[in-house]
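Next comes just one chain, in structure tokens: the form predicted on its own.
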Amino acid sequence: MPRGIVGDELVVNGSKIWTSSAHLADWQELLVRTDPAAPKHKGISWVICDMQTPGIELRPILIMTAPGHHHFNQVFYTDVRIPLSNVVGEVNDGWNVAMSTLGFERGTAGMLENIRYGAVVERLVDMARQRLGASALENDDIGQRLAQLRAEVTAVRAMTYRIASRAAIAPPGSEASLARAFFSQLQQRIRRIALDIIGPDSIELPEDDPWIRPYLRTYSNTIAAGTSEIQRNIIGERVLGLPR
């Protein structure tokens, strides 16, 4: 029998971190080691969890965006007790359920912030005509680089829904990184060029200012749901054919 399993129960200890809204949830998803004898992506199954469990405690992970406050969390396990029928799969095929998780993150579950950023560009081109004039969007870089991110959004938005396009016949996969790697980075682009628009101003502006935190805020972006980096391997590994 797997370490960890105790009758019809997990009996999960360790610890999860960066869990977003941990303090607010009900419920959780863990992947946990079930087979500590299998290799790597081996051995691993992906349970639901009751974050009422007894054994669970929270510490908050104050983040830069807004100070004194925190939306991630490190969470704690000391043998909690999960049923296995909480288990989605099969026990030890976490992995591949996680995949499946993970390419509709990556995919599909940024269509909304595909919209908003949108508008957040044509907002930013309304900025620049009335802070540098209309000349400056013809003739300047801010122009010039507005001009790019329309252009840019437009296409990360072709891109999800061609993945949404195919989910409807199966699971986005690997292809879901190439949306993901390149959004994450735009929306650090169009974030920055709101602070070019503002210009030196923008040294002055309090830590709740709607241009500053949303620019703090798209650092944890390349982060979130795989680095830049492990995206980057993805895409060549595995939708390129790459080598390691």
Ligand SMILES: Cc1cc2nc3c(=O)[nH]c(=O)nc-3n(C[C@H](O)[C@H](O)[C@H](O)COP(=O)(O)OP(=O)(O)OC[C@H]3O[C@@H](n4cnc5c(N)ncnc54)[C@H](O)[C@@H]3O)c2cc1C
Contents of the next structure:
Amino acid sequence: MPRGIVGDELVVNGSKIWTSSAHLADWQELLVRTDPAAPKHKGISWVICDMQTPGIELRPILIMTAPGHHHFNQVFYTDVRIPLSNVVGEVNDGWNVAMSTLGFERGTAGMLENIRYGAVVERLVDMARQRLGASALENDDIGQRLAQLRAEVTAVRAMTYRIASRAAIAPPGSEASLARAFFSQLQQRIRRIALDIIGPDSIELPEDDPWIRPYLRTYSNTIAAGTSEIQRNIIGERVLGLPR
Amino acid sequence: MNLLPTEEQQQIVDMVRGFLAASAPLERLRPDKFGQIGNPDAALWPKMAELGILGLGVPEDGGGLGLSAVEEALTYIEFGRALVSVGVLGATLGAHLAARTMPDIAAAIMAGTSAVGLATPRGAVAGDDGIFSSEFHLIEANEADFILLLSSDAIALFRREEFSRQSERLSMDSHMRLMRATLENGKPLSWSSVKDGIDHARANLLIAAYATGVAEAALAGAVDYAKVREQFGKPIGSFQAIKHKCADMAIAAEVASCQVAFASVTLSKNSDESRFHALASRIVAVDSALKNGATGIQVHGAIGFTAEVEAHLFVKRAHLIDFIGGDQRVQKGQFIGADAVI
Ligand SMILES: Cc1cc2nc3c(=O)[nH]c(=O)nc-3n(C[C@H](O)[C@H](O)[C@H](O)COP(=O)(O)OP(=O)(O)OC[C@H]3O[C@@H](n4cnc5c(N)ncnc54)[C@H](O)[C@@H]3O)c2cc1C
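What's the form predicted in complex with this ligand like, now that we've got the form predicted on its own?
Time for the whole complex; same chain goes first.
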């Protein structure tokens, strides 16, 4: 089977797992090996691929949030031909392109989520005030934890401002992992406290459920776009300069 | 909103950092340099006064340099990094309060000739219409002419004589002087309530900035050590168990420093949001200082448990500043009772 550059086309054979929303997408970003002889980060190209191209097949993957939920896919490629003009950056320089898009995914792309999570915390505060009473909340363990979460989600917004301030000077680099690692775990703590406020009814999964599915979804936050452990490796080695 | 220091702000940071590196290196707190009990920094105040540091944020017509809360917060991060005696907080906040109505007292504080100790409540404070009664801890008060009282409801400047039954205590953070004392219907020279004005927000912001410096210094000490200490033929920083602890410390320090920067901007603009953001900064930054102080000891192993390196100092100073004006439990209770600013 031919692979790599053939004339003015890239011929792709193989498979890729965990592609989010491939079943909904018109296009996808694809990192493909174009120089099999080069060492691991070299010889990769970043190309944009039309999902309608012949030879692309999907296997849906169900996820843990609720029965039947479909989020990502395994994608199979059989002799998929993509015009070379779809390569972004230089051929064989895809790693650098991917690192700059990932920098944005880990850094600035989270901005909207940060703001949204501020509102989530306020909904939790309202719910806790209703259930426990506003003055009881001030002395309750749930109130203490909510105060901490409220302060932390406020700080995340400040972290985003700092990332934006840095991005005005240079594209986001390894420091983006500081905010990313913090925010992904903070989201888990925020969603987790909902169950403590709701109490026993949180084992139900109602049709219009606003809390349980989002809670379960946060388990992916410390995995996708680089796990928390990988983020900590990056912080340790590239931000703090610790040895490998 | 730009959350990086401007060039002029960076120059101030460098000036303060250079001064502290020369006059107050962390090694001064080692037992063979100073001993373990007392305040090693009393001699710093006049020198800091000369550089204008004690009246940095006081308006020019009040005799200060007229810089903003942003510059004040940046210098307090440096004070935290160097573990400067927390008496400095008494001077800064006392100068702010005095400058409005008592220019002579403000001038003496900013000149470093009158020291200001801190009073922090040991229980509930009775204080209506500016008359205060309670039991307090006095911090760095031995040579002070004035005492700055900080509770979660009020900030007030007293003459030291107003406090009765002053008796010395040894402190967990032994690099300072601690007393117990009582106020019975004490009348302050000047005061303001948490509800009116920005004094309380400034107090929380500066405590947060100091805590950020503590968190950063604990991180720096742990990372430096993890690069040089070798076990099993490798630097310990190459083990993920240690590397990830250091990464968590870096995250904690970044969280604190970003929220301090944000809160300092809102305070410099006299924004209504500044009280909320200053309190948020205090909560995250004190948390970071406590966590980094503790983790820093673990990263050092047994040497971290000794008085011969700095690691143990950070967690003790973090506990001390936590209690100034009400600990995390009190602050969080107040914070969750307030309306959010989103
Ligand atoms: C919701 C979701 C959406 C996703 N969407 C996409 C997508 O659109 N496109 C795409 O390409 N990918 C996507 N991914 C995949 C994601 O990038 C990977 O899951 C992630 O990088 C982790 O790889 P892995 O699952 O193989 O875990 P593994 O690498 O097998 O990790 C397993 C465990 O070992 C730890 N570990 C692994 N290596 C190290 C190390 N060096 N040091 C310390 N610990 C280590 C991990 O942290 C983890 O805890 C998605 C994942 C999720 C959950």
